[in-house]
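Next comes just one chain, in structure tokens: the form predicted alone.
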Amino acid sequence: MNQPIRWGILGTGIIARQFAEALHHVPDAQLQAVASRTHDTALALGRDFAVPTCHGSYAALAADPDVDVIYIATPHPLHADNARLCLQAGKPVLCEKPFTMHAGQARSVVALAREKQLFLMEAMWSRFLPGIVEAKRLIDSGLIGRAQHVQADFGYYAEVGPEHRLLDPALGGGALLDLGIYPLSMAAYFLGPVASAHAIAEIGATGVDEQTAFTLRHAGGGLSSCFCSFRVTTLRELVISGPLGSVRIARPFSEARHITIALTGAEERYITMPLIGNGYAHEAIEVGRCLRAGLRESPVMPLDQTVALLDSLDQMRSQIGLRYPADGE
């Protein structure tokens, strides 16, 4: 594949626009088409980003012969059906997180991708930010000894009404799925597979969790302490600790530009990492790399781990009594 990779975006919300903007910073990528459930909505995004083709249905995008890969940017409960639609049409897929509403859906989507021999990846964009990549390199080098603890928080005050998607159970609302997936994914990235998870939460008036704290025990050893919230604005930090010290990343889920290294008996050191555009370009670059290399999944965000993380989310949702209409699917 020597030509630019031609992207289609399924969905036209805020995150779709952020990804469209990011593609301008990817040298070998081209935004070829967008799709919404109405043609007018697709045209609105298309005009803003000079997109050649605007589809008034998701099926039309999936069938578009001029699209090489599709980014799914719809609300959580639509991810599984949207991914299946694209894969059935023979299109590789980058699907927003959480990948699906529960692990059962994820398994079916992954099985379809493997049956069709198509690339598929969860859009956990923070794993591809240069600061996270550098932190992983430092940890793997043994800088702090064997990493044994991860502490991560992601919270902000969401001043929204009960009808907003963040609080609407029909749209997969709740802090755990919207924000908690980030510290959960990072904990598994740095400490390995999760063996068990324990969560407590405060459930709001609409029936979804507005803040949740959870601890993880990792199969290879180590513990993680995580928190997510729509009620409070937290520091939003990721700290990985070992016997020799710790590595701390500021704003790890959106920028990860600033890293602090604190080793026992030494002065703290600081590293500043670059960021391309709004940050979403890095995951698009990874998808392009995988497609050009003929890979069907990314080694940084492998499909089996995506499914395993949803298993952990399912376990925690059961503990806090959080159910969605999609749980019966």
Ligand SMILES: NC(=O)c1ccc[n+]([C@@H]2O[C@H](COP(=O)([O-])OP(=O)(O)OC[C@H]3O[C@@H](n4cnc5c(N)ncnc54)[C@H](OP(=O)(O)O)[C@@H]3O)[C@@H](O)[C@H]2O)c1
Second form
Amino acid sequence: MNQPIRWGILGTGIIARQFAEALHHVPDAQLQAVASRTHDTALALGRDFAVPTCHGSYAALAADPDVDVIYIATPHPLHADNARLCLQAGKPVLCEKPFTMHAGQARSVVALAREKQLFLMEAMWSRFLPGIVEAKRLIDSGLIGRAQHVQADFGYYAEVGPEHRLLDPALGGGALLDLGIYPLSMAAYFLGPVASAHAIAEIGATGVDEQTAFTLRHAGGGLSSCFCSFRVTTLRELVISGPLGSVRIARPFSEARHITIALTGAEERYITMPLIGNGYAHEAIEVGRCLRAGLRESPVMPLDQTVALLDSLDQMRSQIGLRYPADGE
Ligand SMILES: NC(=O)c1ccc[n+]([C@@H]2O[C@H](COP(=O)([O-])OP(=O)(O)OC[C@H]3O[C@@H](n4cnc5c(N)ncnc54)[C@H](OP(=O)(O)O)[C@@H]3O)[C@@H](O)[C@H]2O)c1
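Right, the form predicted alone is done; let's see the coordinates for the form predicted together with the ligand.
Below: every chain and molecule of the assembly, starting with the one above.
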């Protein structure tokens, strides 16, 4: 119980390095091992972050007895297989977003974790940022009355070629799966389960959506207006509104440090929230908390919600004609 949680990182790309950096800020965590498809690449990351064990295959990491939990940091089409590999080997898993390519894959991975009685969570790190935690607390306290609208945008100009994973269909490219999952997830967090989703998109030369606008109807009432894009850099804001006013969070998906409270008849109020390191520490802290408490999923990002969000993504993908090789699996 008093020992640090020993993490393994599967994959060595951009987000793997960010997460390795974040673990330095988690007091009861230790980066024990990393794995790459090639030993040299694992060693390169291992050297940079003083990692004790560097594996030249993902299977070797899954089998490593000194690792307590594995963070999956590969492109989305790999997530389902990588998660199954780790779960089959008896390892709890934190898996990058989008959790899988479609809801069918997500259901099978969740079923395996439940069968093996192992912890599993989608790495929707934004839900654990202190600013989002505080906004949720304020809204649940009734500050704006019953929340009935969410507006959320996540767009940035991605200066990448067609071979880059953001645009390559074989690597799960496209704005909806890469960025749209954030506004979608946050809308469901604040307004509850999505009853129906309607999307329009602009598809680029590689066949994936480069920008998508979508609206959501929530089962318990309320509507959301969302946008994601690789073509334009948007303000990146999350606004939750109710009859008494609105709560606006700047950069909600990556820092959520600045909150504005705008209530009818009152001066606007501003709150600044802290952020540990680059922000990824907060989800790692939640995983550690769950593991120590013997939880198999986080109440903040439950598995049924992860699957339901993929159902919504599937629905929107069929509306905009966005297909992937993984759709047959
Ligand atoms: N939470 C966030 O803020 C955030 C930010 C960025 C990305 N992400 C998510 O994290 C995942 C990875 O994104 P990334 O930007 O880190 O990608 P990346 O830089 O391309 O790295 C992906 C890593 O996956 C491994 N990999 C395994 N099979 C691969 C294949 N066929 N092609 C390419 N790489 C392969 C590679 O590691 P080895 O060669 O060492 O095996 C590679 O370094 C995506 O699902 C993305 O949505 C999340």
